[in-house]
Amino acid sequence: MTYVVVARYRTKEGEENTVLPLLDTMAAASREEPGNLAYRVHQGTEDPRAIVLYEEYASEADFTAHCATPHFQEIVLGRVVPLLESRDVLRCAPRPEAVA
């Protein structure tokens, strides 16, 4: 059973074009992470200061250890967190498949 994150950022007034890239090089850092299985970057199509992160792990402790990780630290505390007006992130396991 796979482990999803959704995380949702809003950046500051004129901070879109800082904080992509620096989400490319996370995501590109984080397909290398051992239990990774999807690292995906979306912007909003109507709102550019809208991004939407979707991320996929084989377990959650895989997705505690990415957390754990210099460039999660780095990357996402330390350099885009302080450029967002808002962020929530949302924890996912899927649903047991119904029978009918």
Contents of the next structure:
Protein chains: 2
Amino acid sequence: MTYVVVARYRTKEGEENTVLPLLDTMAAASREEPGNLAYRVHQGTEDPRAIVLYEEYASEADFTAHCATPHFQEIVLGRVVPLLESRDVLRCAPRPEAVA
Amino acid sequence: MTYVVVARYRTKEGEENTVLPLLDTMAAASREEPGNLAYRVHQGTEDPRAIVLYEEYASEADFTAHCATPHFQEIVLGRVVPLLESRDVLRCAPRPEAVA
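Given the form predicted on its own above, I would also like to look at the protein as it appears in the form predicted together with another copy of the chain.
What follows is the whole complex; the chain from before opens it.
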């Protein structure tokens, strides 16, 4: 079973144009990690300050390793989180995909 | 540009085991729609009542068509929503994926 993390951010006013390129860099670096299966950044269509990160890892241990990487520490914790109004991270398991 | 919808639900107490199989059926039917690119159901690992739907459509019009389908009307609106404590739906656009 893979391990999915869905993070919902809302940036402080006017900060989305600083945060989004940082997350693009973060996404590219994260996709290079051996245990990463997906890392997608999304911007709200109705609320441009709303951001969703959809991340998938081969295991929970791979997510733990992700959180210890220099790019997570420097970009997410160091530069993005101070520019956020809210941050919510849900750890979850994808359901097996049945066929209709 | 594709059109992504991230829905976050929290079921009423004890209803997750009724809601999740309904969403599995919904997911299978939705993946058969011509404009659907992805429909994944996730259950929170720390909070089993937390559910995330990650849906991707070729266009916003395909999502609009999705909302008019019998399976959306009957399963989501008719059977799932009454069993939810909270429901939040974010419409968003995925960012282009840069390479590290």
